[in-house]
Amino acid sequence: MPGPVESADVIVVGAGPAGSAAAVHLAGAGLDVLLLEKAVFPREKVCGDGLTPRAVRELAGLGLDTRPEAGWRHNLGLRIWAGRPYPYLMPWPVLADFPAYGLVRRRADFDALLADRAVQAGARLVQPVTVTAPVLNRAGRVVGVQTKAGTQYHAPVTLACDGNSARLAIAAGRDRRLDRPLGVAVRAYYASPRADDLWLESWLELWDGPPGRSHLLPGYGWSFPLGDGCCNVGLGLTDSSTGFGRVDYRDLLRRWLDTTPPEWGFREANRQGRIGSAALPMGFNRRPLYRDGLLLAGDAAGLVNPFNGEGVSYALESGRYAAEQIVQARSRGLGCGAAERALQAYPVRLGRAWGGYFRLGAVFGHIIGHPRVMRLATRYGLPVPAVRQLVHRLLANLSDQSPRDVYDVVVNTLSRLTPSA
């Protein structure tokens, strides 16, 4: 016997950054949105907890109050450790299209705030609910989802935002593309006197002993001060790294942190909670992004930036893009050819926005996957101020669409001329 059925204009599976952002925009446009989340908020996610100015811009568009008084930790930019005993300071650039500050907030709080914002906008949040498969009509079009509890949710359009597991996409036959980069992130929280620092920190060289006199480890590291007595500290690796998939990532994290100054507090005795790890699906690694009533967004679509492992901003943006195309389709009359063309424009729009940039990032991923090559690049490239500024803008994907300086021109030109991912 089939279970109960609920209907809506749009079903959004997953209330992370992509799903909640989409739900805010959709509900704000007057659509009836069912937002389905498998966990119960607040819930933890493995993440660096750091947000670049790209993400800050999207949060402003969602109407979130990101002032320090509202519990957000602001930061000034990046402190980069690479190739010398003292770091490079790289402030966030002053641009027209993006704010000149970043944010830090634990994902347990962050995601709950986004889901609450979606509810405030009018979305109907259902939690916990585990989606197991799409519901198809006779023509093979997705017209809803089936849950583990037996309930079916029906809608003319479904948006899969269920993270790197991508269960709904896989159930709908959207397999991962093996020619796209894949990464892994490992992180833990440490009580540290550096928790009130105003800079995000990144290490482009990881050593298991004294720098220059020990073994280079694969990947890159970070420390993001949370302002609550703790730092989020972790490392990321790509599948171009030696031993990817066979490395004990937790041991790798400990070996690297044992080389940091003891007074920083990045030691097992100061660890708060577990060491967590998660996959980083990069560069449009799941296709098609739209077909037969089902759109993919965020990590479910493989939209992590191959340059720096950043996923939240692209999740927020893709959720907005998906919502805008769905609103366009509904205004034309869902089910007609004109509405279908609006939905089919979604992957085209993402390709134009990030296709070339993500392809460049895949090349960069191969570089950081080989520690000695990365060491040469940091030793001879980063000391040059112009190169350092260009790398900073390129890695964070921060440039004005109407170029205001040479860095905007270079980043935009490289992204435009590179074949799309």
Ligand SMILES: Cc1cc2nc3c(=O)[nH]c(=O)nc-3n(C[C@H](O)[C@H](O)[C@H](O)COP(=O)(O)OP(=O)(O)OC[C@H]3O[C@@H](n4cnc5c(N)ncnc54)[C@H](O)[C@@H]3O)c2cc1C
Contents of the next structure:
Amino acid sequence: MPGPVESADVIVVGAGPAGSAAAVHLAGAGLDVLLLEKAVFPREKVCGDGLTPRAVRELAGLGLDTRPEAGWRHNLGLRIWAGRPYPYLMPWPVLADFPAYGLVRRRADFDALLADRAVQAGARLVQPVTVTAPVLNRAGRVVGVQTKAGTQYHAPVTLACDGNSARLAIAAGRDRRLDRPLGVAVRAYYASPRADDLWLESWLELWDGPPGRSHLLPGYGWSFPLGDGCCNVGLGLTDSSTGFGRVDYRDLLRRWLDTTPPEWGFREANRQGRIGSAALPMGFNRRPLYRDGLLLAGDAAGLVNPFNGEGVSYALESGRYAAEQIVQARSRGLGCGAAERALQAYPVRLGRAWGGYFRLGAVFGHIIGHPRVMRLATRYGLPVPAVRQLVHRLLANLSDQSPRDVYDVVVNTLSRLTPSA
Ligand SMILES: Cc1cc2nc3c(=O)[nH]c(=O)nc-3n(C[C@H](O)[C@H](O)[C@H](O)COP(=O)(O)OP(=O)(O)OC[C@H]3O[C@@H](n4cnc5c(N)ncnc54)[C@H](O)[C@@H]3O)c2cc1C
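Having seen the form predicted on its own, could you give me the form predicted in complex with the ligand?
And the full complex, kicking off with our chain again.
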């Protein structure tokens, strides 16, 4: 067996949002961090590139300057198309716990920026290196990782942030939970005059012809303006949707986009680059999130929000939670019982933060996954301003923990009273 090439206090596998965020917090607390990444930055990542105020709050905590002067493109909220020929405008709420703006940034650029931030904080980024399996000691504890090139990295704690492939977690026997929702999303970039729009756009109903007089397609759609001449346009659906697993997602995207006004530019001739698709692992779909020296965060832990398909914020936040628990464990002396309890508190903390909310999201997704139910909801629910505001806050998981209005109370109470996912 090859000997270790390098060792550290913590190994973080994957330098996406979860891994880089964890590395920033760990290195910032003085730990020696090895951040192992399969690709070489900048690299493409199939995503909608949309960041809600939840994600913006995490970026601030990572020490990133997200002001427009620093090159970030702010958006004001959501423009929702549903059930009527003109849209609803839903500005991001003004809250104490979150900023009132979102961002859009290509993941190729965004992820490179986060990885740079981790390096600045002191993490050792190694790329390209493909991790294939954990290294176990005699007691079955994870004490490092094995790479495709045949080398090993050793550390007393390992954090799997390798995205929806969850290769390390699977190799360590962490199973996927089949009772959790799973989504698929597909996206492409189009040169468009709407690229400077200040609103994220979302379609709750997708038609393949004139609305109300053609076929209602499964799923929801988006257009996120990048401000660089292009929009990121895509659609997603969950396994509770009619046709999930049987439809051709690229064809679905084209059929829907062909119904949008030609002057928007969402046509094949204006497409820049390939159409990409990937899975959305939702609602804690892998377990256990900690055992025997290995923690899971981000998509590797199945932390995409079942309400809206948002995963970047939950990746950033879970990376931070994992880092904080590892820092506490280390201060107690890794390997002792007290340190182990700090690591075991990680899944408990995630469950407390999002358990009820994700369970609620799974139920919501199941109900709304049927196009007819969605139609009823958009026709009779959304026109009511109070319902609209509540749905907006609930879907984006934006409420103040110390409630300041009735929407905070309802969102917090629903999340707290729903049994954890
Ligand atoms: C089409 C689509 C649209 C989406 N739109 C949005 C959106 O607009 N907003 C939003 O918030 N979320 C969106 N999501 C979800 C979001 O992309 C993910 O939830 C998010 O990227 C998860 O971050 P992560 O760090 O956990 O994983 P990833 O971003 O997948 O990063 C994992 C990293 O690990 C590396 N890696 C993988 N395997 C290995 C290995 N074996 N060894 C070493 N390194 C490895 C990868 O190269 C990658 O850099 C979308 C997803 C899809 C598919």
